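The chain that follows stands alone, in the form predicted alone, written as structure tokens.
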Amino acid sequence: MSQPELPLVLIGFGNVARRFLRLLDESAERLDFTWRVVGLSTRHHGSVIDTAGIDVARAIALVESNQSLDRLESEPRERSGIDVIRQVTDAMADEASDGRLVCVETTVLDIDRGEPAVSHVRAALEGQAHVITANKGPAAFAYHELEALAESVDRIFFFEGAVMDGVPVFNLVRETMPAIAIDGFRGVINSTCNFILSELERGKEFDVALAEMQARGIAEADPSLDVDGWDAAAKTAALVNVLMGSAMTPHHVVRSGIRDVTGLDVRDAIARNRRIRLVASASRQGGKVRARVEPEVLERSDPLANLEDVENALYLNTDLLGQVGIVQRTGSLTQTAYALLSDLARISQRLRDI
């Protein structure tokens, strides 16, 4: 059987998206599909559409040298992400109809309404494109609507990179835990906050630790989303919506971040054989799901207390298997980019199974 070629339209072309394309190249011999980029849209560097295939190396070079993608088109024009999606899905209607066109959405998180990412996903699905995203917004604000839309047009809406980078959380439950009910969860799911707390324990300054996470490309574009707990709240809402069948947004999560946690606080906890970690949790109470994100003083026997630096962990409370734990020991752009690659590979597998 010949390898399917998947045309890709990328909405957002930041660190994660560029690492994703490089990872596709690096992993080419392991993949059962080929690909070409047919559309790119950025917030600050313009856009380009070429159904024959965009010169990816040149596109990356332009953006990384702070130049516009308009240089790749003979007649450049101003277009929003929605415009790019609609123009590509119109121009590639045959590929979309065959289920080969994929939209890769990696814009930054909007904590107010999840926009424009939610609209990007909706427009792509309406154009019969599959969607993969590392953005937490769509699953945190509009999961049930978007999943219903995807099912109605027989397309895939995947977002494994939204929580714990490339470690399979959503796919683990969907693919390997049939007939299981998730009653709740508890975890450390923000790498930036965990790193800052670890550095405070070592005597480092808060701002220095945060700057390192920004330099690595791990912290959110707006780091207040991390330190004020909004990133963890968005991940919590996504987990609740997908795994527990509830309908929640980040604004329904009781939230406090680590902005007011000091080095004195964390070192005092260590002196008492405890550690402070930003914990996200949810549980079903009286038929309702309640969720919260807050710094907790943990006993050393708590597995979450042993997480260092960028390590994350999530413990799922299930009705049939008891507690199931997932631990991520490292986190980087590569792990997040891998989540996109793994979602794309699953789309390719679906095409081969048809």
Given for the second form:
Number of protein chains: 2
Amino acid sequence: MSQPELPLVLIGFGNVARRFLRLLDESAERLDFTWRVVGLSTRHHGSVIDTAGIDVARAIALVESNQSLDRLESEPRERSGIDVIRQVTDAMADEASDGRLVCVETTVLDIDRGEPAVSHVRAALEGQAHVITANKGPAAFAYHELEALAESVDRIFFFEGAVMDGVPVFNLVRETMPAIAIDGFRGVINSTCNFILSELERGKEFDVALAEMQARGIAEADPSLDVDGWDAAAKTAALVNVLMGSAMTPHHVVRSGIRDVTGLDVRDAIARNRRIRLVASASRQGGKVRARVEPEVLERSDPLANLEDVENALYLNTDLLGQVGIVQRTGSLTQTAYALLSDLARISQRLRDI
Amino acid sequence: MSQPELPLVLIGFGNVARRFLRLLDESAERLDFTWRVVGLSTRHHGSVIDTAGIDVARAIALVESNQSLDRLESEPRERSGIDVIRQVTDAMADEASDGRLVCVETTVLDIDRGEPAVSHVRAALEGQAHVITANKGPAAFAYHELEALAESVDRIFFFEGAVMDGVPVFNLVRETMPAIAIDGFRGVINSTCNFILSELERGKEFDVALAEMQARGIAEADPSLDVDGWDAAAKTAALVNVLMGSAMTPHHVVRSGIRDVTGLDVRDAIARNRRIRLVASASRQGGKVRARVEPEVLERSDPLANLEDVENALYLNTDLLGQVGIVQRTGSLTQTAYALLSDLARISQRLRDI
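With the form predicted alone already on screen, would you show the form predicted together with another copy of the chain?
Let's see the whole complex now, leading with the same chain.
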């Protein structure tokens, strides 16, 4: 079969989105699809729509030199992310109706309501576009509504990058564990907190460790999202919604961050052959799912105790396979971008299977 | 779409195959396919073919009370596994040609040449049946030939159960890591050896620990396959063949088992804050893949060092995701049976996608 061509509209054009486009180029020979970018929406650098295909290299160069994408259009106009999605799905109604149009959502996490990401996903699905996102918001705040919408229009709504970057978590369960029930999970899923705890153990200062994570582009711009446990809570809510069939938001997760954990605390734990790690967990209790994010003092034999620096791991409690763990040992922008690539490859796969 | 009905022919009818059939029954409501068993071949209890569907409960009862399956046929005759495959693929040529007939291969591992399992897989594919197997032999001895044959007849040849039971390894890479290259791996993938080493650490005797693994149905009938590293070598060869694109057999794996590891050795390692584990590994060296199975003295910080008893783990070195680990914390017959179920579910998925 010939390779499908997927038109992409990107809502959010930050580091992750730009790395994603470069990764597609680097991986082109290994992919069974081609693509062109037909819409770009940025927060501070305007937007551009061109159904014939945007000059991506030029768009990246403009944004990275702090110039506006308006230069790529003859008659530039102001548009919101929603505007870009609606105009592209209208202009490319044929491709949308063929199931080839894909919206790539990478705006930043809003921990109050998951907006405008949730609205972006909804608008794209309503326009018959598939949606892939690295944003935790949609799955954390509105998974069941959006998944029902996606099914009703026979489109894909994937978000592998929401937890542990491109290391498969949602795809792991969906694609490789048929007929399995998940009763709970435990994990270390915030790299910034794990790095800070590791540095505290080595005698470094909290703020210095946090600054290093920000410099490496791993910490969120607003450090409260990491150190107060919000990022882990959003991931936990997404995991509960998707894997355990329950419905919660990050605000339902019992949450305590690492802001009050001191070097004294972590070194005292080590002296007792233990380690403090920020653990995200969920379990069913009397038919209801309870979820928590909090620092735990772990025995050395706990598989979460030996995660260093930016390592992540998630252990799923399953009915047929017992406890299954997936471990991420390195984290970088490429891994987050790869999450989008792996989601896009599944859309292509589905098109080829039809 | 309506649920496909998959006729199954089972070659090998031991613990794994019988648990697989019970697991299908237990999971029936969660599966998107139905099935009927049309052929059974055993090593010591005869065989039976009935394209209308065999009474599975009665077949299980006969074998478990040490009686022959011949009783289920009006005119029983002696047949090899190959005979059963050929007669079923002939009698069910329509179902085979529709891509619905599935051969479930669960004979025991032959470490010399992987036979007769390799011939079973070949005969089934030649008859246009899909093949799923929990036997390591076919992927360890003849993966490239059999996969090419499967592709040429547009059928599936899956063997998730060959490594780490039903915990996804091959499906993990195939289904969730598109466009990724694997440069090597390290793992603890033989439960019996890991259990023996754990027991030696606790001061137990080697032979007592081995006997317990045999009693629990985890050790191979021939203990040499486990303690001399052959089982791990077969798994390593399968991993190299499938994930690294190279071609080797278990005999190409540099191999050293745990027969000479003493209680003194493992307790001496613990005294130095280290642990001895049987490690399987492979890496590319100058364009060639080198693979080893041998006891290694590991630092406590090594993610393989903390695997207890029958826990397994495999860490893959990937180009785009760095090191990714998958961990199995419990092992049982159900998990091996689940491997077959997950492979069968993918065949059904493919039929539904067409």
